[in-house]
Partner chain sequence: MDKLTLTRQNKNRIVATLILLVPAAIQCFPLLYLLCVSSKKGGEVIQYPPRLLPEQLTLINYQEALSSAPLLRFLLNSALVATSITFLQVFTSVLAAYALSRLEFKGQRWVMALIVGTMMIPGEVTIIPNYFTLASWNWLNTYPALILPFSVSGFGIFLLYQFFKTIPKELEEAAMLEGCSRLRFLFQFMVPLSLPAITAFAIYSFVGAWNQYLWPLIVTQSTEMQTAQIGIGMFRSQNESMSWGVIMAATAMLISPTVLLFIATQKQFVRGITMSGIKG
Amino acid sequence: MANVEITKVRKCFGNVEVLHEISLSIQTGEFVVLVGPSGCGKSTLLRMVAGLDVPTSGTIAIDSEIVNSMPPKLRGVAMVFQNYALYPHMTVRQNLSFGLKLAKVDSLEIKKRVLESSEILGIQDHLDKKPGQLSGGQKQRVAMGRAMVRQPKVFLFDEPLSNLDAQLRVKMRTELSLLHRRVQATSIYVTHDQVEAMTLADRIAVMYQGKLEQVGKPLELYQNPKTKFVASFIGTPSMNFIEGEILTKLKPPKGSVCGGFRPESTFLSEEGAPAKLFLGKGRVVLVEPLGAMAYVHVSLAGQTVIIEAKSEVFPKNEDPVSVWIDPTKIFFFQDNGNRL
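Chain-only structure, as in the form predicted in complex with its partner chain:
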């Protein structure tokens, strides 16, 4: 078990700088999720912690020891890959024990650990099969088992669930969460799926274009986003944004501002919550009913606003509607994306 300290890490591929001075510290036993759109540099950061890539500048420390030039095998990290990367010509048992054998672990101990982790993961009946004979979910479990048996200081996950179908993904997500509560191992988990991030993480680090946008607890990011990107990325459906200028403030910021409000703080009637702000009249363009509620897309002054409607009767397409918002739940962002 160990903490991980990433300090001012930059990474360039040729002339392209894909990571700009990232600093992030991960406590012992913490489950940190790196989340961001595809191509923002999550995998690159993870691979540098693993030792598969070398930082262009900055330092990475595991267990308070700088590991920049330490070969991967000495770092005490285990990684689960998106495509599982199981050894196709070996049985599950051999897959699980390969690393331990290389580390010259006593063969009784290997047996014990393989059995233990395969029971936890429910793959004990498949130990003598080859990866080609397993389903996607089983392969995923073997990949996790392979990381577990080594009892690493840090677990690294690179989009481990994204090759699974939606249903299995949700199931594995829950299992992973329970597993972490049980093992309490320091983990860095990369995903582009914000729901995965919200449900798994102790803390989330949101990345965008090679920068850390914000780091914080899941609800913190949701309730108090520091940038427009975080506000738009966290939460489904995404936050609504409306461009405009602030007229009444004493010292209004230069340039235009952008107001953001979430679908659940947007309403189709004035009733209910106190002091609602009338936004304008619009026309319904799409209704997505989900049972107890519906997402109503309303075209309003040339922009589309999504509203979480909780009434018994939902409006229909082309209906004219009035839109109100809760003024205490509006976030203002500057031109550069920072929160006002």
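Now that the form predicted in complex with its partner chain has been shown, please provide the structure of the form predicted alone.
Shown next is a single chain and nothing more.
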């Protein structure tokens, strides 16, 4: 295991700068998730750690050694890809051992590593099968096992669960979390799915338009977002936003501001709000029932807000409602997206 130090890394393709001086420290044994929308630069950054791309400027260090000019095979990293990248003509055992054979690892050591990793991942009964005989989840375990047998300093995951169905993704998230707890390996995980980020990460690095918006523990980002983008991206459903102006008897802030509040801080009755602030009257446009609770979409002053309602009886579409919010849970953002 090793630490990873990314310092002022830039990446340009021609005249287009896709990464803008990214600096990020990842501690030994830490599980860090790079999350953001498509095109934000997260996979490009991962590829540079792996050695598949070269930074335009800045440095990348693994285990305190700068690796900018070091070939991938010497960096001590192992990458798990989105598309599994298994050899279809080889058995699981052969897929797991192939890289070790190329590295001329002793045959007894190869056998030991293959057996250990297959038992940890629960694929020991599939060692003599070929990838075409496996389910999507089993193929992903084989891809992870192929990385594990190399005993790398750093594990790199490039959206490894995106090809799985929803139910299997939840199961694999749990297994990945338990696996990391057991192996305690330094890991960098790329995804556009903020639910994966929240459930897997020790820390999350939120990226947007080639920049790091915020880095922190999952709950820290949820409860204390520094920008409007982080507030909107972290959390499901997204934070509600209402445009307006702050009016005070003293100096009013210049320009408009945006108020943000989460669905669980919004209420359909005054009694339900721990601190009472009347937001206005609106009309229900959509109800998403989820069992003991529902997300109620309300049209309010030309904008739509989502309310997390907990009740035995939910409102219906087109019902008139009054909306209350907890004023202690309101966030204010400037025109540039930074939080006031």
